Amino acid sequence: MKRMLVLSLVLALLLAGVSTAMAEKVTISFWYAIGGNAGRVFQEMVEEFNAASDSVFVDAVYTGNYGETAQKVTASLAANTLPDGGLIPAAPLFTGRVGNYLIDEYLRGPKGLDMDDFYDEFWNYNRYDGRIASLPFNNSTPVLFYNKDILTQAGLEPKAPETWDEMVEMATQLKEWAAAQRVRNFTPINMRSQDWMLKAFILQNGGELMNEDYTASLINESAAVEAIEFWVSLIDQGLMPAGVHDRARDQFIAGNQAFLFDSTAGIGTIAGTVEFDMATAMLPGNKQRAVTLGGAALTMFPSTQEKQDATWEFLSWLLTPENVASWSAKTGYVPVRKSVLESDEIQTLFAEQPYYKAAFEQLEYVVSIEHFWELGALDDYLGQLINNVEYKSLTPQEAADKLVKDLADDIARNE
C-alpha cells in the first residue's frame, strides 16, 4: 500500500511538471493553406518544432485551399479575429496593405535572417508598396515536363527544346508522326495554369506585365502582344488545343502529350504516376529565359509582444537552411535559400530523382512582381484574354487592350 502511494505521488509530480512546462510555453495560432502531401509534411514540421521548443507551442490549423483561406483571412481582418501567423496566399495584401510590416521589422532586427542568402526575386514577391510584408516559403515556378519515349518514337532526340523555335520544330514533327502512325487523341503541347504560363511567355519575349509603380499594365505593348500571338500560333498550327488546359496534366500522365508546362509543385505527383520515361527542363526561352513565381508566404499578424516574438521564432525555424532543404526535397517546392542548392540533401535528391534539378537550377531566371491590390484581377483578366484569343472572339491586340483598360478601371475605382 505504501509503495502504491509513493508511485502515485511520483506520477502526480511528473504530470504536474509536464503541465507546468506546457503552461510556460507561449501558444500561437497558425493557419496554413496547403493540403495533400505538402500539408502532411508541413504538419510534421510543426510537430517537430513543438517537440523541440521549450518556449513556444504552435497550434496549426489547415484552413482550406488558397481561395478558401483568403476568404477566411479577409473575414478575420474585418472581425479582428486574426491568428498570430500563417502560411497564406497573397500575404502582402493582408499585411502590407493594412500597414502591417511586422515581418520587415523582425527581419531587420537583432534576430533577423541572412537576407543575402535568399534570392532577390523572392523578396520582391513578398513586398507591398516597397516594403517586405511576408516571408518566402512554399514557392514554385513553371517547368517543362516531356515524354522521352514519345520523342524517341517520333525520331527525335529525347531532349527538351531550349527555344520557342526549337519547340515549334519538334512539336510539328510530333504532329506529323502522330498523323502518320494514326495515334489518336495525341497533343504535342499543352499548358496548365495558363494565365501563369502566359506571364512567362510575355517575359521571355522581353515584355512587361506592369509599369514600375504598378499603376498600369503594359500587356498591350508590342513585346507582350507578340508573345500572345505566338501562343495563338501554337493553336493555329494544331500544336496545342484551345480551351482544355485544365486537362493538360491528365493528358500528359496518360501518355497522350509530349510537352507539359506545369508547376514544379506537381513534380512529385507526376513522376510518381507516369508509366513512361519522363524528364523535366527549364522553360524554353525566346529573347531571354524567364519564369514566373507562385506560391503562398509566411507571415504574422499583430498581437502581444510575447506572441509576436514566439511567432517569429517559429517562422525563423522554418527558414533555417536545414528545414528549407528538407521541405524542398519532400515537396518539390523550390528552395528559397541559395545555400540550400549545395546541401547534401538536395544533391542526393538530384542524383536519385533528377527531374527536380531543372526546377531548382532555373531559379536564376525567376522574374517576379510586387504584390499590388489588383493582382488577383490581373490574373482573372489574363484568363479572359486567353479565352478571347483562343476562341477568336478578339485579336491578341484587341484582347490585350481590353485587359489594360479593365485593369485601369479597377485601379481607378480602388484609389
Given for the second form:
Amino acid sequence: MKRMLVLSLVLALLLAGVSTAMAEKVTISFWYAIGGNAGRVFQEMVEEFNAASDSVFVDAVYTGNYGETAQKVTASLAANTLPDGGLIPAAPLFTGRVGNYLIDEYLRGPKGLDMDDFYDEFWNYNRYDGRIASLPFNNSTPVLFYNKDILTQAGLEPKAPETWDEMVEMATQLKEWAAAQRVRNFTPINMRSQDWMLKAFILQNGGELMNEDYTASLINESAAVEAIEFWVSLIDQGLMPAGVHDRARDQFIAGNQAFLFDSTAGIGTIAGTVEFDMATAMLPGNKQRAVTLGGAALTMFPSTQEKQDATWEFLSWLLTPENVASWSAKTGYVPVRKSVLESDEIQTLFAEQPYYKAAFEQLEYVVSIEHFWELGALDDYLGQLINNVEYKSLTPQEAADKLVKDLADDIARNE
Amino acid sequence: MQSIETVTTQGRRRAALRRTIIGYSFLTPASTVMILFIFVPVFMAFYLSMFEWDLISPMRFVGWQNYARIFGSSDFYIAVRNTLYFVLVQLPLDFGISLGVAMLLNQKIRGLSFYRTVFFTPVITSTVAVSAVWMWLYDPFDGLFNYLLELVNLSPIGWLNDPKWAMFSVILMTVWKGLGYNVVIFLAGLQNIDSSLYEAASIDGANSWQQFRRITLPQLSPTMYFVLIMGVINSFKVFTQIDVMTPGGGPLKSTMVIVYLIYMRAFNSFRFGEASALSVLLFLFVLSLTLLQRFFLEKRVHYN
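Having looked at the form predicted on its own, could you now put up the form predicted in complex with the partner chain?
Full complex below, order starting with the chain above.
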C-alpha cells in the first residue's frame, strides 16, 4: 500500500514536471496551403523543429489549396481569428494591405536574415506598397519541357530553342513532319497556366505589366502588344491550339506534344510519369531572357510579442541555408537563397534529376512585380485577354486596351 | 363567483395555449436553423447590397451604386443571356425526355426495376464526379464523343473549349444527370391515374394519342406543374457543373451564368456588395417568374 502511494506520488511529480516543461513552450498556430508531397515534407520540417526547439511549439494545420486558404484567411481577417503565422498565397495582400509589416521589422531587427543571399526579385515579389510583407519560401517559375524523342523522330536536333524565332522554326518543322506522317492529335507547343506564361512573353519582349507605382497597367504599350501578337501568331500558324491550355500537361505526358511550358513545380510529376526521353530548358527569350515567379509566402500576423518572437524563430529556422536546400531538393521548389545552389544537396539533386538544373539556373532571369491589391484582377483580365485574342473576338491591341481600362476602373474604385 | 361555464372556457383556453406552446417548441429546432442560416443571410444580402465591402477594409455605404454598376456592365447581360439559354434549352429537353422515359417505364416490361435503377443512378452521383467523367468524354483530343464523330466521318467539336458549344455541352450533361429525378416523379404521377379511366376510354374506342391527350396529360398536370416550377428554380441555380467543367466562365464567358457571376464577384474579386446586389436581382427574377407561372399555369392544373 505504502509503495503504491510513493509510486503514484512520484508519477504525479513526473507528470507535473512534464506539463510545466510543456507549458514553458510557446505554442503558435500556423496555416499552410500546400498539400501532396510538398505538404508532407513541410509537416516533417514542422515536427523536426518542434523536436529540436525547447521554447516554441508549432501547431501547423493544412488549410486546403491556395484558393481555399485565401478565402479562409480573408474570412479570419474579418472575424479577427487569424493564426500566428502561415505559408499562404498572396500573403502581402493579407498583411501589407492592413498595415502589417511585422516581417519587415523582424527582417531588419537583431535576428534578421542575410537579405543579400536571397534574390532581389524574390523580395520584390513579397512587397506591398514598397515594403516587404512576407518571406519567400515555396516559389516556382515557368520552365520549358521538351520531348527529345519526337524531336529526333522529326529529324531535328534534340535540344531546346533559345529564342522565339528558333522555337517557331522548330515547331513549324514538327508540324510539317506530323502532317506528313499522319500523327494523330499532334500539337507542337502548348502552355499551362497561360496567363503566367503570357506575362513571361511580355517581359521577354521588353514589355512591362504595371507602371512603377502600380496605379496603371502598361500592357497596351507596343512591346507588350507585340508579345500578344506573337502568341496569336502561334495559334494562327497551327503551332499551338486555342483555348485548351488546361490539357497541355496531359498531352505532353501522353507523348502528343513536343514543347510544354509549365511550372517547375510540375517537374516531379511529369518526370515521374513520362515514358520518353524528356528534358527541361530555360524559357526561350526574345529581346531578353525573362521568367516570372509564382508561389505562396511565409508570413506573420499580429499577436503578443512573445508569440511573434516565437513565430519569427520558426520562420527564420525554415529559411536557414540547410533547410532551404533540403526543402528545395525534396520538393522541387526553386531555392530562394543564392548560396544554396552550390550546396551538396542541390548538386546531388542535379545529378539524380537533371531536369531541375535548368529550372534553378534560370533564377537570375526572374522578373517579378510587387503584390498590389488588384493583382488578382490583373490575372483574371489576362486570362480573359487570352480568351478574347485566341477566339478572335478582339485584336491584341483592343484586348490590351480593354485590360488596361478594366484594371484602371478597379483601381479607381478601390481608392 | 365564477360560473361553471367560464371555468371550462378558461380550462379550454389554457389547454389550447399549452398545445400552442408545445407546437412551437417542436418547431423551434428546425425554425432556429432556418432563421439563422437562411432568413438572416437573405436579409443580410439585401443589406450588404448597399455597401462596398471586401471583408478586409471597413464597409462603405454606397446606396444603389452596386445596382447601377451591375446594369452598366456587360457581364451582367452576358450572364442573363447565358442563364436564359440554359433554362430555355435544358428545361424542355429534360421535361420531354423524362416524361417519355417515365411513360416507357410505366409499361409492364421485364427488368423494370433494373431500368429504374439505371435512370436514377446519375441523380445520386456527385455532380463533381459526374462532371469530371463528362470532361473526359468531351475531351477535344482523345474524348469518346470526338472519337465517335470521327468514326462517322464528322469533324471533331471543341465541346467545352468552343464558345459555341460549351453551354450546350454543359446542358447535355445536366439533362443526363437530372433525368432520373423527374422520371421518378412522373412515374409516381402516372401510377396515380385511375386505370378505369383508360379502360372506359378504350371501350369508347379512343386511340392511344387520344388517351394520352385527354386522360394522361390532364391527370398528370399537378405533377407537371411541380416538375416545371422546381425545374425553373433549379435551372436558375445551376453552378457546380459550370464551375467544374468550365472554370472561369468558359471560353469567351460563354457559360458564365448569374450564379457563377455572383460567385466570381464575391470570392474572386472580393466585392461582396456587388455580389449581394446580384443575388437580390436573381431572387427577384426567380420570384417573379414563379408568380407568373402560378398566375398563368395553376388554373390549368387539374386536381382530382
